[in-house]
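A single chain comes next, written as structure tokens; it is the form predicted alone.
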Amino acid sequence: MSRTSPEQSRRIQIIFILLLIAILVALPQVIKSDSTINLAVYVLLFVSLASSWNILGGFSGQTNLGHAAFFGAGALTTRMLWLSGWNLFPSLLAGGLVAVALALLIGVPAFRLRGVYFAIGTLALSQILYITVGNMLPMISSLPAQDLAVYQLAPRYYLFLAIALFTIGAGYALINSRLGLGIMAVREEEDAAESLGVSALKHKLVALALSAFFGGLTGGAFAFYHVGYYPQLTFGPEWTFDALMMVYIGGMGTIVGPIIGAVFFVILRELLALNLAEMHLIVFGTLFILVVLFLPGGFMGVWGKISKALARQQ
């Protein structure tokens, strides 16, 4: 039986995301129903904040339980800006810039605790913001008038899209860099790689800003989607842990398992609202904990050991 050579399967890799992505970019002309679009949506921005997420926890090794602080600052400041006149695409530039700032400026100290005292660390944060954006912004944030009316799925659809495809391609340039590697040694063993002259400081910093930088675009297109929330909303722990139980259950520490992980997150999640109303959180529950006992790689470690077997028997 002849063997797909390495350049061949990466010619059919390429050929699949680029059909992939030409689909996806069809998608809302050929597609009208708006719950459906909106369903694309949430895939997309559960994608780009699951990918956000992974390039901290599963790159690094470092859980951050208050990756939520970095979505919610990157919402907070994009709406503010827009709805105070300012142009889109600045005003979500910003709203990640200042999710980098947070993130750098709580960086240093967080990252003198390791394990399970940063992950407590970063949860503490992210609830310090939740309660002070919700005790100073009390109100509704709501859309004017006059965008109300000229309000179009379409253009949020496409910028979900394209900031997902960003993140994604930042995630893959990042692994296959010399810092990637770096990195990546740092979460297999610190103090190995301190002493082989990794700065492992340096390197989680570059971690944490990267995953803060599109985690806070992510919250800025979803400010721009939305017509109407409570700023505090953006801030909320759900952010933080529905992006880490997609990691998990799609395969930490690689490009693809968030993508998967998001998919079957978000349709399983509406199929389950729809006919179990409040037991799909439960349900949830129940899967985080299958997979994190019987399959700690997810779907694409039990991909891997398929493809390994298969390979064999070739």
Contents of the next structure:
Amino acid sequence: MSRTSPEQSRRIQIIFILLLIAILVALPQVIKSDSTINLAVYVLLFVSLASSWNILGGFSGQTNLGHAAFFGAGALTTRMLWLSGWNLFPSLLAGGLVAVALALLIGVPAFRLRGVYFAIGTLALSQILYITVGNMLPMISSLPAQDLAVYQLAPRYYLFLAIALFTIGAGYALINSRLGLGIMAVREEEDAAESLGVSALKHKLVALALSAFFGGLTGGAFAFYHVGYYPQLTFGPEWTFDALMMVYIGGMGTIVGPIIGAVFFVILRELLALNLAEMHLIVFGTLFILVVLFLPGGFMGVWGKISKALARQQ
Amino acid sequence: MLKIENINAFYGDLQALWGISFEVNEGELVALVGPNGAGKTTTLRVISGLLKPRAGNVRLDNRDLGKEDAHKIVELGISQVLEGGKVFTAMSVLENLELGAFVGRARKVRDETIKWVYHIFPRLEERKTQRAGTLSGGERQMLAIGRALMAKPKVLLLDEPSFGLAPILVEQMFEMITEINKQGVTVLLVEQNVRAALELTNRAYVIENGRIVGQGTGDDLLSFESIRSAYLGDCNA
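Now the other one: the form predicted in complex with the partner chain, given that the block above is the form predicted alone.
Every chain and every other molecule in the complex is listed next, the one we just looked at coming first.
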């Protein structure tokens, strides 16, 4: 049996990725069922959200328990600007930037301290926003009638697809850059990284800002997608913890892990919700515990072990 | 070149260093010896900026390093090899070395420096594609030193490079350190292996309970009575 060279396997990978993107682009043209496209929208939303959480949580090793704050800030900003007459893209960009500002507000003080302060700080921030937004904006935010009349699903789907690709691409570019190398060095050994000239604070803040930016963009896409929702919804803790679980299940600190985790999670949840209603929460809770205990690398970790074992047998 | 003046350092409320002063001249190989818990590692952490002293100065070529962060101090020319090496186990040997040349000044000459490091530690070249986590203890220590050299330091701080190594490897390690020093790198070495360190160095300082209690040439200290009885297990001294 002839073995594939690294260049060959790289070429196969690229062809596979392009094929996958082509299928995703063609999807709304081929499938006319709205419920399937809606499911695909949720898959792409969570691919972006999990991948953006992973930029900070996976690559830099900082546990963010308040990603919903960034998702929500992006959603709220984009929704308000867009409904007030701004064009979509400046509104989205503003949403991402507001999320970054919020992230730096918590990151600059919290990263000066080591330990659990950042995790607690982000959790507190997102819960404060959840409650405050619930109090200040208690009314449902609906699209005006003239927008509803021309509402189309396909452009929403393409926006989510673009943001997912953008987020994944940014993560890939990051880990192959000097900046990404520094970020991962800080994750591995903070003192050792500092003693090589890597500023731990700066690299954590860069990872945080990128993570928040893409979380905010994803929120903005949600605001463009949804016909009517309570603004508080986008700040709910489930956005944080669903994304976090997807990353753990798929494989933290990898590019592919969050994607697999999100696809697996959303589709399984859809199947379970149809048959078990709220019981799916128990299933995911149990699954999460099992993965953390027995598969610390998630699905990607298992895949790594299998391919290593196969290589040894050859 | 490197001057430490009246350093007081604390861990929380616990004072670890009491008015430490000493200096290292350009090109020297100086040892800081003493028992476990004397403050050797703490002293290195103060010099490299990982621990901020509450009083006193650290000067490199007359520049005060007191306010600088650890990563900035590397740029100014001091690299520390942490106790136990602390290599990035998930990365390859080569990636570890490349990370060593992170600061701008060192990055420009990275490829040349790698050749130099491979010349000092040929073992690292043999293992360059291997994950650092698969290296032996001695190889990890070599990698940690090689990684620190990649930053092209003026002063290299070594924390217990012999720790956990087999006796034969300790000897080799010290030969390599002498070689690095001969190539123009000023070295401050912290060691519990007092005899080996004193045989190796130009000068040494003895630290106990956070205070400098003795200094001299390696040979002087080796014949120093209290040193012989305290550290060298020499009951006849």
